[in-house]
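There is one chain below, alone, in structure tokens, taken in the form predicted alone.
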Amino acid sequence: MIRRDALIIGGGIHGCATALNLRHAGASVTLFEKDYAGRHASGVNAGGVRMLSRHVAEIPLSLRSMEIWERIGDVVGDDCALDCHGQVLVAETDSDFEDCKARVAELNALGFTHEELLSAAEIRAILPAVAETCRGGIISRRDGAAQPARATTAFRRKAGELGADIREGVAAGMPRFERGLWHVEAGGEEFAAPNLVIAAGAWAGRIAAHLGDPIPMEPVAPMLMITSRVPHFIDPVVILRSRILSFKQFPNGTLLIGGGHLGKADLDTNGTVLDWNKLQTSARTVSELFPVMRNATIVRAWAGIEGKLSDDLPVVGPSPRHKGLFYQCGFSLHGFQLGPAAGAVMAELVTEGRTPTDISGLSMARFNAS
């Protein structure tokens, strides 16, 4: 039997840099993947870096995120190919801009300036290709966008120069709980630990559910396309407020479209299935929001696979039932920014039972409220 102070399962961002800290809190640490860090979500996602439209309870985690992310080439070794210009939410009519408006007072009420409102005119300066009939909207300026492959691998790699046991193409067994220590048997060895952190992405729930911590989880496939290339005229990523989207030029011309339309995803076979319907309206959400891109076309279209919560919240912490459990799961399809702030947490949880960063409405007690 192989001991560990605390054993991973899952080898996203969130797993990969919960490793990470924990190495650099002295702990030793395996990190089980069944098939290769950041497969299904963390690789495969738009690669968003927001702080932008965050739900109140994700702020702090968000904004701790960022700060690593400002200084993730000193973290990882690598730049992540992050690119900040910032991210802009666009108003497409007055009803959007009142609950713009909305926002930013309620923000600026509990302290949080990171969001800054836009009028037509602002936006049109920022966006010049911009619809005329949009109304506004609200920009972050310190948000950006990454490689998330990329991110994920540095991540996964420098845990691993730092001494953090990674086995990928190694799946889990069922956890289990004997004398004190979490046992979890992979690839034909035994391990055990007094910690146990699920990072197993849309896998976590049926672990959760083994365990007796049963979540309300959802598998879904995040759809996103790649364009053909056009001539550059936009540097923010963009998002709508009452409609699907996320839009991003690359510095070759194309373009990424996603934002949440879903396909099917299949947790037995790791096979996802396309809407091609959903697609042609990210498609077409896209030509009306930017008139440029109408004779643009689409070059690929994929899916990854990812566990989406009730509320659309993750959770963050520990077990309410088991002792030296910690779930870090359910992103809900906007989880990436939060990866490096989140493994910074899981390892403070672990080796000191607490964290400054207040993750209180990211906990799993909320589906037990009654």
Second form
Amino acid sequence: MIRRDALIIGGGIHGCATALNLRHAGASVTLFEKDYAGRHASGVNAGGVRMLSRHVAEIPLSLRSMEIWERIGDVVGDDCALDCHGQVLVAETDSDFEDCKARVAELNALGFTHEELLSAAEIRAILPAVAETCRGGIISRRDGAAQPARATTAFRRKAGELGADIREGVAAGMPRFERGLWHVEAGGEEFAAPNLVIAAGAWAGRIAAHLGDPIPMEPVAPMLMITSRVPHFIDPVVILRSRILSFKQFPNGTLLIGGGHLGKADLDTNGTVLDWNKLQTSARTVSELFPVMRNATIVRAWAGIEGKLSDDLPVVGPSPRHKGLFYQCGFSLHGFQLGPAAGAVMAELVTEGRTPTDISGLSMARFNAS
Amino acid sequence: MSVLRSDNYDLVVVGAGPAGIAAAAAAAKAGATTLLLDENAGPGGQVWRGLTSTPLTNRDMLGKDFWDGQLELEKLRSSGAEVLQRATVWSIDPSLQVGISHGGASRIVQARRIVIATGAMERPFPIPGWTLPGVMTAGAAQTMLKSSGLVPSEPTVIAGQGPLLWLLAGQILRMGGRIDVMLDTTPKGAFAAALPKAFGFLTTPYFRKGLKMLREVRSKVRIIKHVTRIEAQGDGQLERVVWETAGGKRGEMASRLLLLHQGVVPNVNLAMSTGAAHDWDGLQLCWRPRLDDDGQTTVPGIYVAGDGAGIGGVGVALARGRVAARAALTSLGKSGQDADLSAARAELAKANRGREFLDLLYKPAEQFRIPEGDTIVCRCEEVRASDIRSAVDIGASGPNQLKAYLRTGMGPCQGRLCGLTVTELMAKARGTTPEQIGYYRLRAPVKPLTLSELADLPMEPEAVKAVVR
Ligand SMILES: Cc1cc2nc3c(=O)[nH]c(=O)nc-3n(C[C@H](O)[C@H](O)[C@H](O)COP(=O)(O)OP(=O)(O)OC[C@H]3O[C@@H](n4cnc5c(N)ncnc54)[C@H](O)[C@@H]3O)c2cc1C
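Show the same protein again, this time as the form predicted together with the partner chain rather than the form predicted alone.
What follows is the whole complex; the chain from before opens it.
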């Protein structure tokens, strides 16, 4: 039996960030990843590093994460191709714009200033190519995008360099609690630790249910498309207020089109199936908003498997039921940016039992109450 | 795209080479509604390219095999199969919906069964300088020859190995084209290794034809055997070819054209994108789809026939096409085909004879498959062999992880030109097998699709909704 201070199931950006921070706190740790680090959501997502439009319950975690992203090279030894030109939410109608005003006012009242209202003129100054009809929007200036597979791999590599025992290609069996320790069988060996972190992405729902902590998680497969290179025409990442669309142009000219249309996911085979009718909707929206894009070609499309909770917020924190058990899952299509801070918070919870970051709105207890 | 007669078919066949032509003809003749889709201007695939349009009329120039295609085409024409040329299939999903692009518009068709017959592609040949203008694959040269009768007239070197290399050399010479030197890279000892399998080969028609081809080329071209190193050199354009043989002899020649070819491998992009399982073939050194006896993949209802199922040549392709079509029909309950199915299986067994001999004889040498140093591996992103080794050193464990570091396989060719090299190179660098390393995860669209074409895709055709599988 291999004895550790903590075990982690899942090698996405969340599990790897937690492993890294546990090593900084001096804890011994083994991480299990059934495929390879970044094989799923963390390696294939849109790379959006965004504080913009977050639910209020997530904002403290998101702000802390942004501070870590801004010095990511020092943290993981790789700049992760992080490129920050802001993210912009576009209001296409008057009622969208009214919502934007209300949102910024609400955040300001809570003391958050990272989102700023943009008038129609201001938005056209920032996005000259955008359709004339846009009414305005919101900008979060420090936001940007990183290369997801590179970032996740960098967290894994750094955690390994600091002494974390990272086991890729090794699936963890269902954990059991015996005589004060969490036991996990993996790769023909037995591991035990007083602390166990479930960072198993879309697969976490099954583990939680097995442990008697049911959460309303659905495995989903958000889709993305990338186009051929087109002349540079846009700097910030753009999101629409009331249609499902986000996009970003890379320095090499290619354009990433996403936003959250879902294909089908299969947890048992790792398979995903694209839904071309929904990708078509994205293609239509882009051609309406940016007519210059009509002749670009789509060179690749893909989907990643992600765990979505019923209220679109993650669970970050201890199990309400079991000692030494922690959850870091259910990121519901927007957990990439949260990875660095969630890892720091988890390490604090495991080693000190508390964290300075307000995560009260992300506790698992919210599902038991209802 | 109103050119199609329907939104749903019993059988959709992709690729109009020998396998696809045979499959579509057999299915349509047996009464199945059949659609044959092909990217080229006319049917024929690579062997019979330009069969209906080639400007060449002298039958000797292209050989008897070429004109044999006419017979199979005749069967296709009289079968009632619907054929659409210049049609690109960009997606096939597990529910057997087929995304088709034609004339700048796209549409989705529902199939009950699918035969993928997308044939072979040339194995990458990544020597130093292979990306210089003036270096091209023998296959590309053959396409020019068949479709427009163009042959080399400047100092030309042809290099590599395999039956197609000799075939092309023969075709070029017969048409009055110029070849100065042939660099034969067949490794020393390959013949001895292949000899125990020669009996099967001696009983095939290939044997006789092969000898004739060899004799013809040998009489006109300087042949250098057991070549172990080739380099294309020049400043912005090929100027000379430099080589070395197993005996340590070096040579060079000033030349404007270098034709490279070291065999063909299954073109697996479309089959892989459906999620069908593929295995590494240690003899042919390539991926091939995991198929049952009927040619069905691990995705129910999707079959692969022809060289895409494993290199076998025309006879095998025809037989595989007929086996797949008949098995597909049988599974659809179009009965009365069983006798046909066993006849087709017997044809396939016969056609397969002798293949092992060729595979062993023409197994390309490692130094021509797994480059080193500054040699370019991925043309689209200009990635060198040494870049890949460095990425492996910092933890890239397979082709999909490599993308994050180097963007290999993410360019317009979708890995067709670098995939095999990357797999074998990473396997060697990590001291493991290609099977363990794996391949790029491929996805639709397997061919680029314009944004407007996708935006204008007819939504949920009624017929598609009505189909019950
Ligand atoms: C297409 C797409 C686009 C997205 N865009 C963005 C974006 O722009 N910005 C943003 O912030 N977020 C985005 N997201 C969301 C973000 O990617 C995820 O929220 C985040 O990566 C979740 O990280 P994770 O570590 O929890 O999960 P994952 O990356 O899924 O990692 C979980 C890992 O656990 C492993 N595992 C599961 N069970 C076991 C077991 N029993 N044993 C061992 N290992 C196991 C899995 O193999 C998996 O690798 C996007 C997601 C997708 C799919």
